[in-house]
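Quick heads-up: it's one chain on its own, the form predicted on its own, in structure tokens.
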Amino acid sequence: MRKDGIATREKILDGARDLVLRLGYSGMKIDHVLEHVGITKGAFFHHFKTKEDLAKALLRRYADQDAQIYAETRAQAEKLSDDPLQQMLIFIRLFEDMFNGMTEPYPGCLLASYVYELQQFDDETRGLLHDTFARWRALLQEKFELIVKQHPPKTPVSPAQLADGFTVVLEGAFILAKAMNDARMAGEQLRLYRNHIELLFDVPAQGRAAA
């Protein structure tokens, strides 16, 4: 695909993402995308055969971008410590820092928008959603398994549940911050999750990241 074709495809995906977060998938029409991006129907259908085709491409791109952010943040944390528990605390703190710098509530998660309208999608798209959340779980579960082995928790705990807890806190914080129009909430809830991990694994005060 030529560079101008790639640029147009990315513009369509960017515009569709904005519209899904604002209107929901069912509320977003192809005509909305055309108007928002400033392209013709011919240009749209050159890249996407149907709205459903666009939905799948948008989901795959979003999932890949999030996986890259997770992987890069994890790699950054691993450079700063050899201990898996400290790596996880740094990982969470890095996400806190991302959201603490925002002046407006995070616009939302495309995946959550899709989940709210599962009835709109076919089995392939639902499978993509499942696989994306499973990928997030696997990335963090691996780290929590190492933590549990090296740092016995104060109460029995499942590495998979701890991994899912990060996603639950993050996604829930997006919703709350948007509903309350308070950009601080995402960072605050992540800090509380980090504090929970510190207490669960009995991290000494001197070993905790600054609040």
The other form holds:
There are 2 protein chains.
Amino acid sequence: MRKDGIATREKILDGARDLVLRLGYSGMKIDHVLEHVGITKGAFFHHFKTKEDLAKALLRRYADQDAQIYAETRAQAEKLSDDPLQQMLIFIRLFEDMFNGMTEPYPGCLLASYVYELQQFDDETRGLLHDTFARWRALLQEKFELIVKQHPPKTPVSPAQLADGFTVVLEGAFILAKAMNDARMAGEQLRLYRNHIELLFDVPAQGRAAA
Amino acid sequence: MRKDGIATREKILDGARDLVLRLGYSGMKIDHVLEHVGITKGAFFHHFKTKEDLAKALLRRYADQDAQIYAETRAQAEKLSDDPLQQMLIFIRLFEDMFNGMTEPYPGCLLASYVYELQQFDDETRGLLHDTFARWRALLQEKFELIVKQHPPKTPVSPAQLADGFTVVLEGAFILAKAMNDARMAGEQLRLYRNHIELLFDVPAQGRAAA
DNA sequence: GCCTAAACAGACCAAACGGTCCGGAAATAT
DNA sequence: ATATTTCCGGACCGTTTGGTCTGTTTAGGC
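Next up, the form predicted together with a further copy of the same chain. The previous block was the form predicted on its own.
Below: every chain and molecule of the assembly, starting with the one above.
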């Protein structure tokens, strides 16, 4: 058994992801995916019971990949400094670099794509979306709580709201990047977000030393 | 002539807008709109030639309404202060109040809804989206350029990027608000954005005096 | 080498969907 | 009052779309 089933399954997921990011979930038609990937209906419905089944698999995979990138970047930042504030600044800057290195297929978030068609999905999918965003918040919030303890902010702030700010900036930047056809948006706006953190915790202005 | 055609036309636009914000453009089916609004096919296609025709009308109306709210808020801010920096802070705070007063139907931006299905639309619609976001940037950028002249920023900044920051935060907050089912998101994140501006231009921390 | 099950191809189907058409009511112009 | 035009109801139509079904190929297990 197992000819190369997982390979085509991944191809389907990749193709579907591309189309969802361009056309939205409802706009992504199965026939279009078949043509895009170069397979037939039989193959598709062998791997996925329904379109909604694909939607969930797509979302789970995206959330997992995202969590991994996130964890790696975080680990890298924590290796480069012991100070939570510096870790956070490095973390943000690593994301900036990531997006500045990108081009053409303007970044977009599959989660956001789902959110704007939220009522199409069942409770399980909506719950998954909620939990994914909640996890991002929790991880960053934890870090900001450490930061606040060691570095008195110039203004009283909520670690949770600061944590959400990162995601908010990213998601918002993706939208503007697509609408304005400008891939630099994500990196620029993350830099602005970092600037906010630096001002808030009174980090002395320094030239860009990293990388 | 003119029984009450414009009234039903508006009803259709309102209903379609609601559905687009919940289901996305492709997810918004005409039959569903008919049921939601309480009319028939004949009525719909009397007012709109095609679904795409509706999409454009919807977008134009939304952009116009948005521009109006924007202009009114700006005028109000300019009436309350002569200093461009204070005007900007008041402007942001007025938006905060607007969103803090909202409840249930979590705010969402029709433009963003379109952006995540961008490839569905023709060049005209894409151009309209681009121009609308460009207008927002231009108006805020103009203000930030005045601000920078009168108030030296603690860090070198780009007025255009600062202007985009406002839209970015709004759009991003809408997404998180929907996903997390938390209507307070928009107001909170705008407050954070305002905090950034205050820190950047060294505004002394003051209690909330306005309104 | 043969059996079994996964991995696909592709015709087929029912429902949904966007759009058309025509008849009739309702309002206005003359 | 009557003609005319806007406005709308609702049956109808062709295509698209998600999904099914049957048959065929391919890759291991023994």
